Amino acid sequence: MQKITNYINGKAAEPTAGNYLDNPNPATGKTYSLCPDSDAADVQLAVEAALAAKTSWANTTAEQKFQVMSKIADLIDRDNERLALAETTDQGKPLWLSRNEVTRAAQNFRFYATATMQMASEAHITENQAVNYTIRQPIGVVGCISPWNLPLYLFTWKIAPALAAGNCVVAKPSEVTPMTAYLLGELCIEAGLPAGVLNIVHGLGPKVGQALVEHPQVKAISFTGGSATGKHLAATAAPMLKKLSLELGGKNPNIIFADCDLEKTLKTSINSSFLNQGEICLCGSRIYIERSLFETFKTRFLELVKRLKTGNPLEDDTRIGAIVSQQHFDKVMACIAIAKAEGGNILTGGNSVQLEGELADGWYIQPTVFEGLSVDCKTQQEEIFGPVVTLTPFDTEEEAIALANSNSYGLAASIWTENLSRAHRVSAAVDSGIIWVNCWLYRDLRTPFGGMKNSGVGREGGWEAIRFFTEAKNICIKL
């Protein structure tokens, strides 16, 4: 039984109290690893670590920080195989999904190690009396909380940008998939991060979690997670003056016009319904359909989830892995059958999967669709997160438009038609901070990142991110 340990100041570092925590497999339901059960003495280390690195790496040259993020990402790359299968291990998701978030988490790295060499400071010159310059400065110590869905791709989505700000981080991956997060500190290790720079703390959040938002030495916290916790989180670090980015829950419309591409937004309404289990934030799991094209749709998009295998993760044909935990499992049986207890109409789906042999005790979920339920509705309101979506019909633009604004989140939102007025006048009513225009999930990496309502506070991504893991300083010289 493989025992994870904490990063801290540039090694392996057991948790204080001795404790740990079971890691199972999704895909067996059998613990395989154990996890530290760390609170906040760890935390402590971990800050302490932190601020005796501080200065020698704000201090650090942009081509020494550009050479050594760079290395990790190669590193990534090296490992893509290893890192992947522990991923698809600790996560339950396919093993070719694996391999690609593998792949974006190193190009993280890439991607911010290159900014390191380009950040550049702003002047201004007032009426000929006096030079303005802004400069940009690392905060001191950040800290830094990861979801259990998309474990390493959005660890380092947060502690890429804050190292190349200049930033010491302390960062908390979710305690159900720690394993990648562990692999990356053995990484950092060999890539010759210097100590105390990052910091990783395996375990729950009201112990490791809280220590670190309440740590008076941390200050700023990226979040990525369930709105409720990030609500608390708020509660917590907003007395305390610390600056807060919050990137949280999606209920995300799917809007599907009658002029669209039919073929692409089947293909890829599929993916945005079912990619990672419907574990994935940015999942459209409220597809609206245009009245003249519902039928058609209907009939072909129940085709093509009824082909998707539910299965073995480490299979290539497998669309649909296991779910994360037993938790959730509970929890998305839960909102299926709330759903059909609100009149839906299940369409496909709706129950569990027994396989057999070693993966009899798994967790895993049909892909399951309904139809008939009311746009005010529980199923239609809350975020289920899980390989559950829901098919309404609409006859206008605006009540397209209404339906998709009728709920509290507005991470995402995906919007097919061929009508190029239509789409920018649809994109700028929808309120979600991304827009895929017959598409979904394409990123640039130099694009902002988050939503309004409850769905977040802030932006990641490009510059966003830099921006949040600095302080801008302005100096007014009089001449």
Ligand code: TXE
Given for the second form:
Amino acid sequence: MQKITNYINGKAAEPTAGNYLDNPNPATGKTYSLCPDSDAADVQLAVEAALAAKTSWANTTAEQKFQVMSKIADLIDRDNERLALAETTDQGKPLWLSRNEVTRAAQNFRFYATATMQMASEAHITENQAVNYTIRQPIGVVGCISPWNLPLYLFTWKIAPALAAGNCVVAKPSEVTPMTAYLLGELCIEAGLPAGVLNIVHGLGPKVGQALVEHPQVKAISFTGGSATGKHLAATAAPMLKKLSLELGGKNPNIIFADCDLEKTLKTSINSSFLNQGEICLCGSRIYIERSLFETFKTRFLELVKRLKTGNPLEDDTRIGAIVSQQHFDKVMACIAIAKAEGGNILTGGNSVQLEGELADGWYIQPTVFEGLSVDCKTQQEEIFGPVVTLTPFDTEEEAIALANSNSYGLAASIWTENLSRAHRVSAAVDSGIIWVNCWLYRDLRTPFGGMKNSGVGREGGWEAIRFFTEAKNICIKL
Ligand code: TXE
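Alright, leaving the form predicted alone aside, put up the form predicted together with the named molecule.
Everything in the complex follows now, all chains and molecules, and the chain you saw is the first one.
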């Protein structure tokens, strides 16, 4: 049984208490590796290593940071197949999707490697009396806590800007999907990342994550996960005046007007509904369709949904892989039961899928489509985070906007229309941090990324992330 280790002070480290958690493969439901059940003592060792490396990393030249971060990106690319197989075995997503996400993880490191070479700052000249210039200094030791849905992608999405900004990092991946974070540690050693610059501590959120958030020498926390956890984490960090970036849940509208390009809308809506088994905070699980198009869209959409293969994540034609854990499988099935109880009419799906052989004990759920649910029911209000979407008609643009905003989340939205004025109008009116028009999940890493309301606080991406991971200092020189 493979034993995952922490990565502390530049080398593999066993959890000090010697405890481990079973780590199952969602496709089989069977434990296939052991994850360190670390504790505060391990966090302390990691923070000490980061503190020891802090000054030297901050003083490392931009060129040297660029070189080592680019090397990590190249090694991730080199090991794409190995990392993708590890990701699928750990998370349950189709292998073809894991390959794509590993490529994006390399891009995260490469993108922020280039950022090290582009750091600039502002100056303000005060009526020929003074020169003000702003410098952005690394915070020092920062914490990065990431979730189980896109493990390596979201892990690197936090770590890369933190390193580029000159910080040392203590990172806590999800205990549900620890494998690729462990493998990243090995690649950092191979790339020659100096000891202590990045430290990875595995374990339970309330134990290791909490210890990291509470640690007085960890000055900022970047978190992606559930809204409830985010609120808890903020309650811990706020009295300590720590900088916080919270990328939380979503319950995103997919607004489809009758004048849309129907073929493109259908194809992309299948993706925005069910990619990664619907386990993406950006998925469009509330589908609103203009009434004149509703029946046509419904018929065509259902035809496509019924063709999606739910099955072995290792097979190329699988579109819906395994649900990440027994706990999450139970949660999603419970949500489906609630939707039925709330009067939802199941148009397709709604059941678990029983596979054969070694996959017989895996966790699989059919892609599920509901209609006939009211605006304020739990199914339309709360994040399910599984392969479950709802179809709801609307009559006017104003109603579509009201429906889209009738929710405590505000992360992302898709809008399908060929009317440019409407696209601008509706985009401005929908309360989401990320709006896609005639597309979904089309990502430019330079753009601000994050949500409002219960979807989080702050933004990642581009210079937003560098600003988060630095302290701005204004220096005024009197002339
Ligand atoms: O997230 P958690 P989970 C949503 C989705 C999902 C729900 C819970 O609805 O069902 O969140 O998923 C660590 N102090 N999203 O359980 O619990 C934990 O170990 C410090 C949306 O994965 O929030 C893990 O590393 N850390 C989200 C990370 O927080 C703590 C993606 C996320 O765990 C902690 C994932 C604590 N007290 C889930 N408790 C998105 N926005 O993409 C837990 N953690």
